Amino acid sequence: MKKFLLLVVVLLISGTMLFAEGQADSGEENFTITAGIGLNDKSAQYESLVLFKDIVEKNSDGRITVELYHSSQLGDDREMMEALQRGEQEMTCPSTAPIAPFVPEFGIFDLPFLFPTAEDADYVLDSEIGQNLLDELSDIGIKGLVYWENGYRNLTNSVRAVRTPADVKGMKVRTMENPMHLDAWRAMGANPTPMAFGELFSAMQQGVVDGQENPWGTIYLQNFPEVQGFATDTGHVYSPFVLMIAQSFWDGLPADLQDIVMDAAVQSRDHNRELNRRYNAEYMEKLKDVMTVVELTADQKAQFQSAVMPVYDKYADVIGQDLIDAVIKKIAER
């Protein structure tokens, strides 16, 4: 009896191992993508991630499950990128500013007033220039998939309506911890104050800072009008999001699943841009009901553009003058 039971156990174990090997050989191994973002679940970024999830899970017949986490539940942008590098998280979608410390060329997107229109940005991002930048991420253990959109950053404050750089003089403006952003606001006459996004609302509420700069969607969805009375459509920086995946996870996906993930990334990219632009236009109109919103004239915007030109010279060596020239030339092609 003992020998019989031992034989049954051995056969069961062998059968299980053979089944598992057969599953792997037939490409039926299952995968989970843990995807985290910084914005909340009302954002175009999150809605686009839901679309990505739906497409991937449907087209992979359930072989890939996508788990979504919003509102920085898995950490801030930098922490989530580092988790991708360690293989502890599969996907995130940061703006380009936190990427620049890892890949300096991504600093090109922090140059103020670089893209005259969102369509100009699309043209560059979807070109060879944009793809080459995504490919650079492989050097730090990350696979860059596509560019989504964060949008144009705009100024809000609790002091006065801003129409010229003179109106910004001495104003304490919260920025990301990004040297180029700091220098740009200094050039415009402000007193830039870097701090984590999670600390921003209370800092504005307590008067630690006078203002901040973010896309309309962030301003509206994070309830900034409760502590800020004025807004200006400076549009001083166009900020893309980069949908990225851990290189180690990507390399472990079968080719057919890689194709499914990439297809979902492209479809969600196009959806994201359309959705984000529509939402931001709607948010700006809603903000007019609760804030004084200044829409700059061409001459007024030109004053801001002129003030920040020294930033281009200062960071040409960091970003690469050739890259800056290539982007400017590409925009001129349209």
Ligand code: KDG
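Could you switch over to the form predicted in complex with this ligand, since the one displayed so far is the form predicted alone?
This part shows the chain on its own.
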């Protein structure tokens, strides 16, 4: 009887110890988010990622570590999305244009001159329309967290001051890897080439392309004026960023850590939009000291707008006319 009681006590003690150990293990499980972007470490995008990292590491008491990589060190937008799908990288933040080949509805953001103001874009992106699009990413193994901002894109080139589509005729313009951007530039008379962002600077330097289009902050901070003498405020597309995380990683995070990551994503989104708008405005002014910056008249801008209109018809079926109508209606209701 004594022996039996002793055995029961021993079993109870070791059972309790095993249980306690298990608890401690799951509570202390640590995670690492490896996050990569294409822009350099001076960009508003990188600064926003630093804020995201600080918030996540502080609020998780170090249970999540965020490692940051800029300047396409981990690959270009498309390659990093593919790495997320394979679960080999946790986070990236591409423009929406390279997302459209994965989820065609994201092409909505490539429609030229769709958003009259950045605040209109915020209104649509943060509505159920934007959320539904983020949710669609889970079909391709990615969790879309929030929209950050890349911004209105403007043309630069090394050939001449561009004031009308006639000035773009035959110009070799690098675009993001997205068919609608290629079609839009063809419609404006250019000879466009898709290319990853990481290859762009040397392509301009070597004369493989004459020009490219990006927001003012990127043009200045990536030193494009070293190889481009002319810029025009075409503002032809409003380009959002999507802060995204591998679905497999997200699903494996405990709920309290998911909340911390989502909260940091939202806080850094608000910071990013404010910072990016300030940078784009400030750097446009600075660019005037180092390159010829053409500011289009209303009539000249209208010429670019009418040149690209055929793209709306051509891509209506790919994007979905319902979605296009819903976005236009949402902008009008603001």
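Residue numbers count along the first chain shown, from 1. C-alpha atoms forming the largest set that superposes within 1.5 Å between two forms make up the rigid core. What you see is a predicted model, and the numbers here were worked out from it, not measured in a lab.
J.: Indicate whether V209 shows a C-alpha shift of 2 Å or more between these two forms, with the rigid core used for the fit.
T.: Shift at V209: 2 Å or more after core fit.
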